[in-house]
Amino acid sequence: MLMISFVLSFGLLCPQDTITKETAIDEVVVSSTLGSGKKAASKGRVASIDEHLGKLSKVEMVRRGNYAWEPVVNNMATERVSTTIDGMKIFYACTDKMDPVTSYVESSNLQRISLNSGLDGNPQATGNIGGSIDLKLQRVGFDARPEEYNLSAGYESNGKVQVYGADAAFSSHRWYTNFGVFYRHADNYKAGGNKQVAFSQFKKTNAFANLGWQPADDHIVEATVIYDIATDIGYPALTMDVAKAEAVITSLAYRREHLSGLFHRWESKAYYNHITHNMDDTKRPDVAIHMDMPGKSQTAGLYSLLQGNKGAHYFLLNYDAYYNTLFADMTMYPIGGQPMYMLTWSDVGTLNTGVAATDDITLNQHHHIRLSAKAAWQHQRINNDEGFQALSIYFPGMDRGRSRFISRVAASYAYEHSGWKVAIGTGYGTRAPSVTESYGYFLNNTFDQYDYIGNPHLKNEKAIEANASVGFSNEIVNIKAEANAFFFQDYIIGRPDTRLSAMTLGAAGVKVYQNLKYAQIVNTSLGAEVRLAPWLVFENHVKYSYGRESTQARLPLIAPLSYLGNLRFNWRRLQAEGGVRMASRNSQCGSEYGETPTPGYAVWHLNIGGQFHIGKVITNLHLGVENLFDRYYSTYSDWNHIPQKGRNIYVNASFTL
């Protein structure tokens, strides 16, 4: 059979299959099997994935629409945090972040999401003093079903959402095939009280194929594409819409198992991309001034990473090197006048490449110890002439190009026994600004109505992580607290510049990326399952986190109080699920920064879904409400306030023959 299920799997040492060994502290599994302890998604296989992305305990999602949600790890947005997609580097188009690089994969063609929080990353992540998130993709490997088909179809009262997927899988002990097309349309949606939020429709349609072959055994080639292809967005917290969003995703790579010596895996991988990002505004009304803003990102990369063991010791040695470009212009279209012309991002080409290296030390049953640790060099370069003398004139004698070194360590203690789970841990790193924060030339930001210019002669981030979590659990209750905290020196941030004057009209001043002294981010969280039956759980879930920089402002866009309580109902192949999804008033928030107070809210929600077998085809079916009270509300995380769907019925099957 085949359906989605969510595991929240916490600890340092998590194996996932015989050959390999991956630390996670969070996974969202999506799995071709419903095991004991996971939990269905009350959305089945048409579940987005910001859905699935949304299941992990560390991460929040920002809404400027209802399309392409930018994830949020430890309260740090994209900057903060390395997103892969099977170990490939990928980077958005646009540069107000309306595509995310979890934009560019569908639930269909995804095996499980890792997120690893902290300073901790995965080995191809740099940068990610938040955390890092890898989606791996599925591939049904070989000596599997020699054949299977899958049809997935969803639909959504609120908006008029239709999903509707096509996937097959063939396999032999030589060859094997996954390939599969998506297709997604939503209208306007409407928010609790009937309220239509403009603005808000789009279209999705994501193919792949995963191809693999293994001329000998252990000696396996598998390669990848992935067309995605949005038209149509709507983003009714911005000023502007997508006119088309389209990615081309590519992937070769070689595997050698079951080696002797040292290391007993061996992989390499050789990836390219190429993203296109086209905004425009001639769907609004009103608008002043008419404008064109393409962006384009390109990236080629490879990774190699060895996988070992011996005696106590597990470790992972990978290096990885990627080329990346990233240019966005903007024409402005003034009534009676002469087209203006504007570069954003002036082709900056980043080159990074690093080694990273990790190793988890079981000293006994109870005691384990984890050590990471990664260095990388980047050299980034305005490569537009125009662009780079446009810069110049705000930063005169600035270099065309830079060079940095950055690196991250970080260490872990685990003690596990009689059911208790204690954990401490540290780390430090350092990141590079990213090509908004170093070469941005006056984007607008219309969450505080800024222009924002770069700083090419910024200092490199750095920050110290400590974090700690005890828990305990038994037949009956699994409770877990856990803590961390971000302490930073020259953190990166805009900071008005009253001697600048605004281009964009409305805009309330100009702010450059500074270096600010120090900031500190704390997050805090308990969770609690308690099984009242054996097939009764009540699952509750707090989390609190406080944010400060050195000027004593509140940083923006840190989480409020929150609670989620859910009772889940299971038999046999029946699952059912009631809870409430609860948010304080988001009164300490970041008024320096443009943020403004959001009211608490609570919204509720039902669900069931249940597996049956019809002669040889599995079908599965969801049925459910969100808001069931049609509740009008906004989260701490929705641009500019925009407000969250209202009550949204949903119904969606899928087949597995």
The other form holds:
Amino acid sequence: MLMISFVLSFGLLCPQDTITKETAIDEVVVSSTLGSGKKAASKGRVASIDEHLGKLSKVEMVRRGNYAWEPVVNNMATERVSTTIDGMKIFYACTDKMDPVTSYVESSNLQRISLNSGLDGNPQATGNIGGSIDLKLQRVGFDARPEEYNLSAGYESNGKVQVYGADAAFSSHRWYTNFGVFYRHADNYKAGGNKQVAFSQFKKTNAFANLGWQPADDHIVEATVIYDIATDIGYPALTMDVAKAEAVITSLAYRREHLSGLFHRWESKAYYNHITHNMDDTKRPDVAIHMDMPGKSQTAGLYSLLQGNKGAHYFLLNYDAYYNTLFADMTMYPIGGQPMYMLTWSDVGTLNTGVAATDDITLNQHHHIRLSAKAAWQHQRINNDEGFQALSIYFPGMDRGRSRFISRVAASYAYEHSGWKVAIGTGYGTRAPSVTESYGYFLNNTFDQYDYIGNPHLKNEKAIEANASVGFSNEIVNIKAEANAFFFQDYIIGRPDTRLSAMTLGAAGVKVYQNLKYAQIVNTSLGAEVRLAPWLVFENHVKYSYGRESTQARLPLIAPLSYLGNLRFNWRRLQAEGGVRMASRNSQCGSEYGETPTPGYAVWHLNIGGQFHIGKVITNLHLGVENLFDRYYSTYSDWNHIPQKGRNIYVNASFTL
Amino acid sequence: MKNKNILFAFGLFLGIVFSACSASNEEVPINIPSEDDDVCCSQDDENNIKLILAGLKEVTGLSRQSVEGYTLKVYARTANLYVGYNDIYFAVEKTESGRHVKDFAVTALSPLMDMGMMKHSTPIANQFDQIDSYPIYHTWVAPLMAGEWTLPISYRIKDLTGTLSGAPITIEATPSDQVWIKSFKWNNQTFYLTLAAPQELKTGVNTISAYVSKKSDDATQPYLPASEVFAIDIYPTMPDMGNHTSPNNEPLLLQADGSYQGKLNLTMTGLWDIHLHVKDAEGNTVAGGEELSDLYLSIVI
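Would you mind generating the form predicted together with the partner chain now that we have the form predicted alone?
Once more the chain from above appears, this time first in line as the rest of the complex follows.
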């Protein structure tokens, strides 16, 4: 059936409109990952969302364990990145970022993941200075194959990872449905040198169902339900694990197709999602004080999107609104003492509503312009009195709620001629502080060992983006040099306040979120693919990034110089790959922010995959080795330098009937 | 007619709730005993008194002491008194009718603990306040320790005066090992700091009040609020959280009403030690010291 595929849709570099894009996706669907030219994880269908995300060239993953990695786009983490599921807003429920929202979906739910770099976000995105990720759900659609069945299974030697999935799809002209179940299980993995990493296990089950109904042609009603539950998740980089992380994601949409006039498509969607997250320290030895730390996130929202074209213009108009509440509290039980209770997210309600517009203008086959803008109004309020009273100790006379106006604009121009492609772009945007940054209360950060307190008086963060790329491609080579730079004003980051007393035992102190005068992040990359023979491609990528703030200190968690080299072989329906990932020591790390240098490393991998037809059954097989020489290493984004997996042999298969 | 009844019932309801509406309507079906008018209160007052007292409990062993046809009742937040600050309330009923007596006063309260080898009293208020001009009197007592105490009450009911000694009552220890009263010595005299209000502390900013009492030269006499003026810095910490503390606390300073007031900031629930630094009017240290002084109260919220 459909293979998961990943399309990097940088607005400025992919000037084609959405319809064209989706056609392209359809082609990927038929031809599967092999030789499609699109990015895909080497593990194919059973790869985790995190592994798929890691394939996006502007994305790095912050790892706190073997599960629920946090995507970082253009060296900016969750606060500066918008993540939506088919345009639906969803917010994580853990104050310690143990559950990025990408952890609540499964590969089988998705058709593709699209990333918009920088301020040129998707229409539903807000606060997307770094970029916006939209997880596109996999819907079988009308008039597809009448019935289709899939089974997949995978095994990995390191950590005895087991993956099982089953789904089915039925389609007619009036109805379609696809649904399935996915299960993953992992024991503790071993780092290089056979060193077991304790508390790195997890278990996850995901079930989903999509339903489509077309009562009349071009009148489409679509519904989605996703239920995701992960239990017994270890976080070796943290002092706590997670007993349960559970999400229910639902949506109901009405769509009109092939409208005449200015707009040809109109889609309106209402959605609701609910996440509960329970941390657990009962399995850890030497716990000074046992704590219960549950969190809850609920979001209800809607959007209405018009798509149209006229002449050279292809445009989108979107209205969206959502209401989210975040609640988290903490109860500590000292042995023989009185329990202690505090709210860490005081039931903070966020109402956000905005309008967005984009216009792709194709002047001719050489010149292309893209414009996008969004304006939103947001009101945030502490709904819980106890939490409000507590934060008022630190901010006497603070208001319980606050309204903000946030906006972004982006413009880009691309020129294409005889294999050359040159693009430049710029943007300006603001973002409202996150709930943690505004109202978080004694959130301990194990990265720098500080307790963090939000600051209700923060100003919006502002950023100007400039980007440029030059590329050349023909049948033999494909070369691209790219750079983007973000110049921030009122950059939000936690700074120590020595007058305040830490709460967490052993904490270094208290940090309060502040607006720094300015900061900048610069990302550069150079990619070169050379087709050495019709069956052999040599792929090279070099990346370098830089981040500094107004006190001249380096920003934390900025990727060091890294290199990815791959030799890709294609032979009939087989594809094989061997390569290396290297990174230099990040000696210029954010030491001011508690970061310590990570040594450089080189890690080798091999894999082979193929597609076979056995009777009516299409079989995809993947076999590979990660960390071939069993090297003990960690990347700069491994929280507290927890080691990566040692040698790992994986095999997986999926069958489609 | 029916409508009139409803209106009337509504009026009666208002009359009960709001004493101001003393519409003594001859249609009122409740029969007010007229022979007690000089002793007891109006029906409206009676209702309001009951409303006030309904939120309180009679103190076991102290209440319902009888004197010549009257019953002296003693109330507090709970049926037991505890070590540290206790609000207590007095009211007198005519035993026969159960109606409250207007013309009475409590003139003295003399708590005493008899430890065999020695006897001593404890801090009390230096006045009895009337509640909202109703015949209910309020004072406070802060027993120093748990155990058997006597609390003789001197009274005047109309022309009748006397003292009700009462049987010894048991003062309970403060729940959860809290310490709401603490002594310190200065110039060879003993003082007691009593945290008074609020009785229910909460997470956030608490405006607190306290009293500083001086031990009487004759220890069997009640300890009244001290005439010396102090300024008391407070430094709250959580001993279970590595002495985590809170910012922006304000010292206890003497107010016109004889109490001390300050601001106590509690960042979460649990056990808090409130470390004290008592200074005299010139700012010299009297007792305790800066930050983690060994003079501290312990409270649990």
